[in-house]
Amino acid sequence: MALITIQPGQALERILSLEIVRVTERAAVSAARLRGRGNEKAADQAAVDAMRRELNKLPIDGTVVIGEGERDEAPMLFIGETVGNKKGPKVDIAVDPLEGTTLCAKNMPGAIATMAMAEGGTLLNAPDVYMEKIAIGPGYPKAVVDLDAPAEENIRSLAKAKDVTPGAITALILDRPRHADLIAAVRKAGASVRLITDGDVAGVIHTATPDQTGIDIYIGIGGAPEGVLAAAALRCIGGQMQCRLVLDTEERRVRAGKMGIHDPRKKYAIEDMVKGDCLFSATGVTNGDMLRGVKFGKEIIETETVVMRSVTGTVRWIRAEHRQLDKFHLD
């Protein structure tokens, strides 16, 4: 990568070009080499190592404020880790180098490499715990849905805002035992449920384009890193999201307190989790509804990435052909 110098006053301007895309591309390619091998930790480690290498080439003074790995003891870009060559603006980083480790290990659809970058001090700094989430796309009045409202009420309210019956609403929910009552409540309200095994960053993003994805609302409990990443994406493309950290033990409350979170019941909107200009990038590892997976050819590696910026609302879809294959083996 050619050396690029970014002055602090330029904020995220130049980084939007290809630099952030290279980070998720390299992570995706590294993870994709282990698709279907049944080793989740090895695939995650490969993605982490590749993402860290690329981040450290960037002209930024970055701090990882949303990392991955504490809960599952997986390889991590840890919270508080500094990245970049320090020759640029101070930025916050949120990462999920391999969202859908199980999907990658089983070569199932929907695994992605993803990250977000924002101006320093503007991303929610939170521990790697679970998070309650509810999200819908853009174009609705404020407070159409509420994290604290019963599922049936949210379904009816959203259906009214869309001028449809509850039967026309589809909710996306992680297929977990903890969601049994939630799933039953959504169905009782008359709505349809689509279950996913993993991948709730893409799941939340799907709510932004319901005419294309068929997903009107995302509800349930997932990881906090994925929640902040999804909030960054919705800040770029529009939508509503409310979240709450699940700080249900003293140890988790203490960890959160050390990060400046003193109200364990605080409800976070998108603007609370991502306060300034931000970038979001995701590259497909396996084929999915949102992105194509990495394709290995004899002389070319193909990747597909979506990159977004909040201040401009720009969304770019980048299909890339990589011919310097030795770089993807050695870097």
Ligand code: VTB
Given for the second form:
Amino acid sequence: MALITIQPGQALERILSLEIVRVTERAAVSAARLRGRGNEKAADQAAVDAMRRELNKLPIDGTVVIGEGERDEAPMLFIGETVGNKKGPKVDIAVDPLEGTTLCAKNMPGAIATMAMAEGGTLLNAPDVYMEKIAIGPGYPKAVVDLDAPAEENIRSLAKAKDVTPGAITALILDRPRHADLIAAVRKAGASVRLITDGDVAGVIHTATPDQTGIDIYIGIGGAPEGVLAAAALRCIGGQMQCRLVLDTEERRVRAGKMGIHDPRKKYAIEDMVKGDCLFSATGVTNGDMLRGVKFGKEIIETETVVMRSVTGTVRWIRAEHRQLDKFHLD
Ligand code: VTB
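Which structure goes with the form predicted together with the named molecule, now that we have seen the form predicted alone?
Every chain and every other molecule in the complex is listed next, the one we just looked at coming first.
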């Protein structure tokens, strides 16, 4: 039972930024129980169930716009599903209850539970297709890199803007055969490539703090849902991102058309994907560079979450200790 109510029309409430922490915490704990069991589906389902249960306790009138799939293929948290107790503001919800299902199933670093919330009608409704992405952190002049420029050119102009040689630039790229040419081009420009097997939401976020992560730029093709979630995070902490949906078949263009996307080649900036104020939260499932994974103790479960709010740009790192473990899944 939610004890708080938020009046419709009120701005995305500060209080919700704590509420969404609970949502990703619960999803992370449920998925983490299935770490290393080799069962991606079961881990994902556990995260979905927990996230949906928690979302439905929130004082919001929410609609899932980025979810587990389109209505006919996903029984829960599908695109268009309404969530929340309806006693609150109209909001758009983007979820990836378990980002990095394979990472979780194999107990490898970097699996997270993540979601974003924005004012109703302000998040891009995107089908679950691929998306071309390029992202850099804050503090650069506008348009220093461009999705449509050759990789060598982007590396060179980023290095120039950072006042370093291309050799001092590190690009993060998903390790996929489709990126072979891109990886070669980035290396040819003199930059270093860090490859990841999964997890490009965190990958994009890494570009915002290059001094800590060593990552200056994210480039490549990943999932569209992950792209919108990453855009929500960058909307809070700054940075530049350009994306384009890969709508390379008639079937995909029709699916996108049903979601209101009529220009299949549109290049999206952060403000096109996240048009209003938003909140972003991610909790570690397995240990990663960004977040520690869930730690199960005898009497305490520990979680680590990062939660961001675009109105103020505040970023909070929340280490939580959960007690009353018998009730943890029920209340
Ligand atoms: C990426 C990656 C995600 O999907 O977005 C990827 O960052 C794209 O799809 O963690 P492919 O695996 O088909 O390349 C994920 O791996 C999530 O499934």
